[in-house]
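Next up: a single chain in structure tokens, the form predicted on its own.
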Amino acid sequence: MTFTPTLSKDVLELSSRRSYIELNARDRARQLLDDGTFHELLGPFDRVESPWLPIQGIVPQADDGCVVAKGKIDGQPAVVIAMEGKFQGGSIGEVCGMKMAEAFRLARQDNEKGIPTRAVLSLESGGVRLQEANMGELVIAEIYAEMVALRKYTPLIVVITGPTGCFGGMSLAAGLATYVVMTRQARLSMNGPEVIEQEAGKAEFEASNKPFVWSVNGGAQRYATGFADVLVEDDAVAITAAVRDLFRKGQPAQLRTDQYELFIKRLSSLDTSKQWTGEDIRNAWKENAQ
């Protein structure tokens, strides 16, 4: 007798997708563009690199851990900028986050000359690089201005999948967007968990305790509480739909930004006294919905 197993249809649902979250930077941004319109600015062959790094013992990667892509988003031209979290975290230093800002700047550009050009950020982040800190800091200023200039023109995406999170200086970027996509697996906090628990202690933060981390800034709990405007799965086409759905909704009637008197209304309910839950956090935040 043979005996033939059979496949549930979620897995062989699951078994089709091709995962977003394992792609590298520079797969990712082609992932978001249109096919065959990928066209790398100052790529690794460019060799545009830290300067800094070499100085403190650290190997620098050709591209600073930053991919900036040009092509077409459902035909309309659009800049793509996609975080490499496997080199230093992801994190921000003079060299990668001139790049973002100018990418943005030149977008901002285009749509002032009656050019629409689109605009993605891919985040994988940890903040600025300790390393380099001080510039780190100042790029990441640039990066923040040039974001609200363009977002006047167009809406402007970005993506969080995993596995390195947003954090820091980026989460900050993450809030400036007008439209953000998470899977479950992502993370967006202002500081890790590591981070936490390190400067209040485990009481306060467990790092190590993954369903609890998850539960506060994971990708469902940001959807939940209005810091994520889609959750979708870990499946490259999808999240590609996602970006180019938001694109087509075009602007929303308020930006996240503009609600900061609903974000402090529900500041000021939470209790600090004690630790909360990530249901908590949901249930307080449905208590102040307006």
Given for the second form:
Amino acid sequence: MTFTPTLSKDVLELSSRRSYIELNARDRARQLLDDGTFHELLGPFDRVESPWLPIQGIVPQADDGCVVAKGKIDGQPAVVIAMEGKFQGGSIGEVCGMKMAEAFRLARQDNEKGIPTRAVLSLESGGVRLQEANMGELVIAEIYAEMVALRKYTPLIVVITGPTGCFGGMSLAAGLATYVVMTRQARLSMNGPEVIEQEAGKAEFEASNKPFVWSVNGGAQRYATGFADVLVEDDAVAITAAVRDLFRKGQPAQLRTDQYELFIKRLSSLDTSKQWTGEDIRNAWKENAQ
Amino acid sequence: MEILAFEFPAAAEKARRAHIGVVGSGDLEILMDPSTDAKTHAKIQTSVAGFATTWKAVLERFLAQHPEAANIEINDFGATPGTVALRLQQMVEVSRS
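Next up, the form predicted together with its partner chain in place of the form predicted on its own?
Then the entire complex follows, led off by the chain already shown.
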């Protein structure tokens, strides 16, 4: 007698899927680039690591938690920058931040020279690295400036999948992106839940209440309220395809940052005397769709 | 944080370059390069001080199986000896692939 497994369609589909969330930064960059085109710049053996962490008794990482790779996406030259969320919470220090800013700058220069170069930023970040605070903040300003300069030439795509999510300075970087791709597992917010709870109290924001946290800053909510353009499953192939399709789509009619009047209108319609739920915000956004 | 350095006799055969791991909680990063002086040099930066003897023992056990001459740099964020041994093994596999 032979045993025939009767697995449901959902289980079979899940088991054939390759998680993007579980990939480290290097494998994420490799995944987003066309097969065999991955070429890392300033990799671990170049040993450009944080000079500030060891002084403060913290073990550095040889690539400072930022992988910069050149290659191709859909046959076109591309640069992918991927943050490693497991190293210092994906925080932006002087070295990893400068790697990011310079990668954007070089991509812009290539575009100016007539080499159309695409750019993707895969983020896992808690924001600026507190141990390198001032230098981190300065380099984040450079990152923003380079993003704004580069996105004139090519769509600049930010991918946020979790588990860390995207907070602090890098949440604003996501705001500057041409397109944002998110999963349900991902979170995108200026202040992290723990920070809000610590500063404003449990009544304002209960960081341990996961459904509440995700209802405010999770990928599904961010997609529903126009902060993300594509919502995908945690599937490496699907995420790669989403990025490729956005590049094929090309530049949008209007950048998110140029829609500031609409966002101001929506924000001013909020009654801040009461606690808003994720659903309230979706409704308020619908009422002010234009 | 503690910085440790060890030197071991090695085989004439040189190790091949490999990078593995992440400096995340309970994990470590290893960079391996071929050594030029027929010795294996290990430099360890670890977030947990006071375990020099354990590090030496884990490395000696590893090198008994893999005596290729190498410069091994470890950035450790509190990995257990078991995790260290697994990462070292993985590094050898990556260097041969």
